[in-house]
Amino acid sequence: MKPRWLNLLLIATLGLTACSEAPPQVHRAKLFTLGTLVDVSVLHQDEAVAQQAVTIVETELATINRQWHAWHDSPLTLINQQLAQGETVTIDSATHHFIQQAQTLATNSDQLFNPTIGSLVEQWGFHSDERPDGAPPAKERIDAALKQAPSMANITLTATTLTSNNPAVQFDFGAFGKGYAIDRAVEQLKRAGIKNAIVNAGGDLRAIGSKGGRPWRIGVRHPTEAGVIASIEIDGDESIFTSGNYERFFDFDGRRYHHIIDPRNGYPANDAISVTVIHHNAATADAAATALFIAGTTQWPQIAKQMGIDEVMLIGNDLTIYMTRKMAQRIRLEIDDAQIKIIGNET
């Protein structure tokens, strides 16, 4: 027989045993959404929390997708349509929010980030669901289209309508409305109580808290070959956005053509291969990593300056990487004998 304190002990352990909670686990899903691969981590220990907020998530990033597909029948076409035709558009406020930060982004930007061109973008052979086959289209129709200048200085906008002096004006957020949708998505998980997760966008990503105490760690790919060139390490609540040459693009005649077009010149940027951009905003990421990859080597420093970016990293066509110096202080190279050029602090 047992002694009674051992008994006890017993009853008490089994106690502490069914009080405590399971360790939080990372929970993950994948999603086809905003024309990518999303990839959905929530750190927590139930499951069917987890599993909701994954739903919050689809639901988030599919409303958005819906609201501002460039070429898919949607409200943002019916906006384009009215514009041509010189009509005054009625809007919301999540509309007149999503414009306004755009048309804030593409002035802090020179207009390189410009969502106004999407008429040069179509005639690249980008607005749609394949991969462009043919030749580019004739310098004719891209000068034409060039004459016509559209710019997001051409947009009055108020709470509730929005016209334009140009009817040019062809919206394609392409740029933006991932990390607008992203960052929606992520302040829905911190309003559900929701404080350890990351959503990815095919690699463009926001993550907030941490994977149990430790970083999160990203990956961020090589231009031009298989696997990473660096790793970052998250702290609490960043935004992580890379552009480049290899994500949309067509061949022809030994040359590749991608879908970053230099709003300039009407043809894609050819400065750089990658630009990888860390703000504690997506959305801002997003219009950022876009406009220094067409900037290119010489004038991203005074663009980032600009949009309010400190943390950058630039590789040039010849693999030359560009860094800030905030970048360069915790990023980590995975790879050996690159060229490093240091750009002082940018802000």
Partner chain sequence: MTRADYCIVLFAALLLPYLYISQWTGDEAGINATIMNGSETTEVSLAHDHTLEIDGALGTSIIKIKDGKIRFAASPCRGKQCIHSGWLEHAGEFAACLPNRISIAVLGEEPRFDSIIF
The other form holds:
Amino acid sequence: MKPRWLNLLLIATLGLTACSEAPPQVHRAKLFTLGTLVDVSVLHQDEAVAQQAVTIVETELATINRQWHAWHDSPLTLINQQLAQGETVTIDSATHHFIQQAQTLATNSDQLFNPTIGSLVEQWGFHSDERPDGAPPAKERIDAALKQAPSMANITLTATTLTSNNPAVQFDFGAFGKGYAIDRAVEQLKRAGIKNAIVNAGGDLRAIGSKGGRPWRIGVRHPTEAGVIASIEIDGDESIFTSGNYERFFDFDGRRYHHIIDPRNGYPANDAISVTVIHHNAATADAAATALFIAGTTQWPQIAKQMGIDEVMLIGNDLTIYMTRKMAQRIRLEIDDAQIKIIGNET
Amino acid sequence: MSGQPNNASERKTGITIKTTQEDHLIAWLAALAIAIHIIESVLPSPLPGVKPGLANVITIAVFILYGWRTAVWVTMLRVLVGSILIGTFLSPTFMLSFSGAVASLIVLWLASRLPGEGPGPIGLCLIAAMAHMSGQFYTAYLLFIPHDGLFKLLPLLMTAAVVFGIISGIIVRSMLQHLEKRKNDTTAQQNEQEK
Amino acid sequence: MTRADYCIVLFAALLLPYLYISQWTGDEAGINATIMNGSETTEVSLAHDHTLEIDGALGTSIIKIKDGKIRFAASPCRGKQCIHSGWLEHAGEFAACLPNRISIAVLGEEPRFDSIIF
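Can you return the structure of this protein in the form predicted together with the partner chain rather than the form predicted alone?
Below, the chain from earlier opens the complete complex, with every other chain and molecule after it.
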């Protein structure tokens, strides 16, 4: 008999202190990047490895942020200048991959996810770190911008070049870049051997693995009140993205104008308060959350279907909760007396 | 007690007879332990499967009378046969009683190593009951309910363990006194017969 | 009762109050929050009411602690979303002033959720 072993056992069984040390711990770190607060959780027994993982995420997100920033000087603003002058842009494979993915999503969303309306977004004043409260743009200017009708359909992409047949195309990947960045960061984490983690960038996340024996528990914040409206468990590898009218906005003359611009009329989409989407891929979830928000209470099921999204929760202006059947099966509502409509008849 | 020359031989014969009696006693005690174990299994508990450990009475009595090794046998017999009879063998309930039993046996082993007089029935029952509860609790926490909220129950469970530990200590003490008396009576009877 | 018996009884008598105090009072008395300023994190207790002034990237944010709750009371940002977040009291709740790069979060043993989306 080894006395040391026995001592350990004795300490463990008597358990004078309640703090048990379950080996793998969740390490959390918060970073300011992507224009938001990024919350990284890594489950690992070795704190050094977890810290390394956070650095990996930080580096990856910062790289994407620099590359695709829509209003700070970046390779993207350079591309926008070239496109405005009708020039052919030479691109590398990473850029090709990025724009191609965005183009596919735009097509599938019937161009409701439209990352080419940068000038419209700029007119609305959202090309600033903080939009001052001031008048919305004049209707004539919005109509003028709409008439030029930029879309991803104007873009021709080859392996090394990018051209546009519409000088009005101004990229703004606000509804895609964050998802793409999270995907890249998670990819790097996996490559580094991290199996259980969450990368949450300003309220949108991708989670991999689990919290050691139980799924990750994700709370969905209530769009109009304090607290949580629903919760979702993730075990494996999934992304949850929410688009809401409360994320970025300004008030003028007692009216609220938020940042999700409907490319069809040039005004903030107003047929939903928030849309939550679950999909394996964060970039897809990101673009879909925006597209479905714009689609609104009647059109969203059709757009979701086209985009291959089958887990959606849309909260309408009257707080009615619309859900796909698949979402309804896994989400847990944390509020009482909700008006719920489940869309889709597959069982 | 001692000093008389024929007393030693009397004692010797007493011991040979006592050996078979000891076997009977162990069997009897194990059966009793199993009975207590089964009765205990139907008692309500805030954490299913976690019990005050009254069956420890037998473990402690055997430990005091016949030593640690025998206590291990009786206890393991109790846990195995008891769970087979209730039908919980290898179930979570079984794991809990098993871990509780192992924890209390470890503590008893350590107690037997203590220098000096060592604890009596009450101290032994108390520390064994607490070890029993801790063992069960940690097993429940590690294997079945790994939620920190479980620790809110620990003070209550440990209070129960302390109360039941002391109660079983008192039971063991009177039991030992009773056995001692019986043994003396039997020895006296033997002496009578030999004459 | 031997001396060892008394020791064991004493041990039990000390262990029980310790367990009650450590397991049952932790939540009420010891709630802490973290304040993150840039990349610097400090921990504050919510047990005593007080007001903190924190210089961030943009200016001074005022953070109030009262009745075990914490909130942004004033901030140099335009949106004032941090202030709209209101009082935070439950483990895991959190508010941030992005322009000023300051965030506050309530700590706790185990928050109900591992992550919150919005």
